[in-house]
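Given next, in structure tokens, is a single chain: the form predicted on its own.
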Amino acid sequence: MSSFSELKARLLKPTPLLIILLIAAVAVARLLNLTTLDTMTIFMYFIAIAASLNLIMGFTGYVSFGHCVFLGIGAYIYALMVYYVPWANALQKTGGLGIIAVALIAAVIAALVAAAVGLAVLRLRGAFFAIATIGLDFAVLYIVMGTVPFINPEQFYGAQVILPSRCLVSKTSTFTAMFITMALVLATNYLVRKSRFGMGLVAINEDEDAAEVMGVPTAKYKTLAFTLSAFFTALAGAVFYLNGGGVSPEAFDLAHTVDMIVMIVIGGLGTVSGPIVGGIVYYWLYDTLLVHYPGVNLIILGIIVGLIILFAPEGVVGILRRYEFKGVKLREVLE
């Protein structure tokens, strides 16, 4: 085998080529100023939250309809930290890595909540699990709405925390932080997919009882996947709402979870490339429909998603994996 052929084989199997290309494309777009920082930040946020939910829903099949709760927890904890803790505010001013360092604290707290709750709710399956996660979202929302206004009644408008100028950072810093977040969650998806842990999650998705009989520690694996998913969702939420200058109870809106589900359904459940493709397609659809068909954009989007579920349940990635491109089987590229 020639050196070129060996290089080609290394790039295609099993390197996550699409992840590398996406990261490179975002970096190039930033360097060339091809679009605004806000646009690229939102685009990466979509991919990050889709990949986060993929860790639990895509790999295990457990549909978490209340996953936005971790988005809200991460955003609120981050906002309150930089508002009240001087070193946290100073640390985030050092740039993207500083923002990530503070956001990691918020994400760890959300992950601890997920681990504690997961021990109980992951005993449920199907619709019962989905309903339990929705209940968790509303429970935390009402706790936030009942406690946050009393923390600082003179500055906070109800449960809305608007960050003052001393707590704000540049758009470049939030872009860098979201870029790191997206890269981390996509790398985690790939590593999980290729690990024994990931194989166990897929086995749970196929037949949980059979997986248990075969020696897969299903309760442990589900809880770990749920915790990882919550961690990255909170991390993305903290950075995203920092970019908006504050956080409100809207962070707990179930529409955010619907966005996540739609993206991985469009892209392909349980695949590493699915959240990337789904995020790109969804961002384009959402932006295009919102501009040209305001008022009925969600109806059109719902019809499109319904058609995908009916005729292409494996998603865009699942369809592409059937084909070859210039002699290269796309199945080997699209994990």
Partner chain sequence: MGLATFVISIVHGLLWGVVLGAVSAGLTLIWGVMKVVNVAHGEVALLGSYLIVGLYCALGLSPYIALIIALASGLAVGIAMYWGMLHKLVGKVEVMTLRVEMSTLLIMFAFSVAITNSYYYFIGSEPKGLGLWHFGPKSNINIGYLVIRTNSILACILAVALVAVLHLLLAKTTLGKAIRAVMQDAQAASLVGINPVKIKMQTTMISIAVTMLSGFLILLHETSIIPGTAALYTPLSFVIVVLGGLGNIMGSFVGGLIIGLVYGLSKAVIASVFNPLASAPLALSIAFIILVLTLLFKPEGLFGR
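Return the structure block for the form predicted in complex with the partner chain; the form predicted on its own was the one displayed.
Here we give the lone chain, stripped of any partners or molecules.
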């Protein structure tokens, strides 16, 4: 235990830690060729959605395959709000914090949806839960496709909400908003991991029945984790599609969930550093493949993901944490 407390003490000394983080951030930015605000925003979006899904999938093992439904709900509510509600549009123009303030409303609505269906759907286990969330995603997708065009038949053709210039904000603002989103969800991951709540979630992942008998209120905890996860996914979705200038039914594409899952699987399930490591690797992979192999990039990505699932299901962090380094267990550092 001594190594752990030493390590904790070291990590809590703020100045050296901040310097290390800063150097790491610069190195990552150079490595990933994050030269514009836009690429940085997208990179942070990747980490944010991975860390969001990690809250339910990583900690409890429940694979919410239709999780992109919350991405879509967040993005659509945000876009419609700034389109129709003058004060929301005015608020988002004040900058990053203003965007977050409006996005919070969208995120709360997504979280309410998650809380309502979560109570019921989380009774299901394994593939049935995954399929139920896919069902939810498609149900919402087709409801959006069947209703949004009729809100404004001339503008929202094909259920696309393209934001006119009066609703757009600067790239600096979306960058700031995405940074706040990422920081919030990573902090939440960290706090959950270190808390009683997080211990309960991991116990659910290990053996739900045993956890319940040991006193973990499994139904409540699962629903709470699912709701938190939906909240941050919607927040990230709102900011990401604002950054892109509008939203289309593509936001409900299961491929977004796959992005999230792949990042967590690469990084390591249920760890705090997993989504970050996974985000860096995935963004690099995504960017490199896109630049060098346009057209076949997604084919290669699919194959790589398949190989990871077959041959390294624990992910990078999952493998690393089994090793000890100079007496410090990596397991304790990485989680």
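Positions refer to the first chain, counted from 1. What we label the rigid core is the largest C-alpha set whose atoms superpose within 1.5 Å from one form to the other. What you are looking at is a predicted structure, and each value in this text was computed from that prediction instead of being measured.
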Legend entry - Once the two forms are fitted on their core, CA shift of Gly295 between the two forms in Å: 3.1
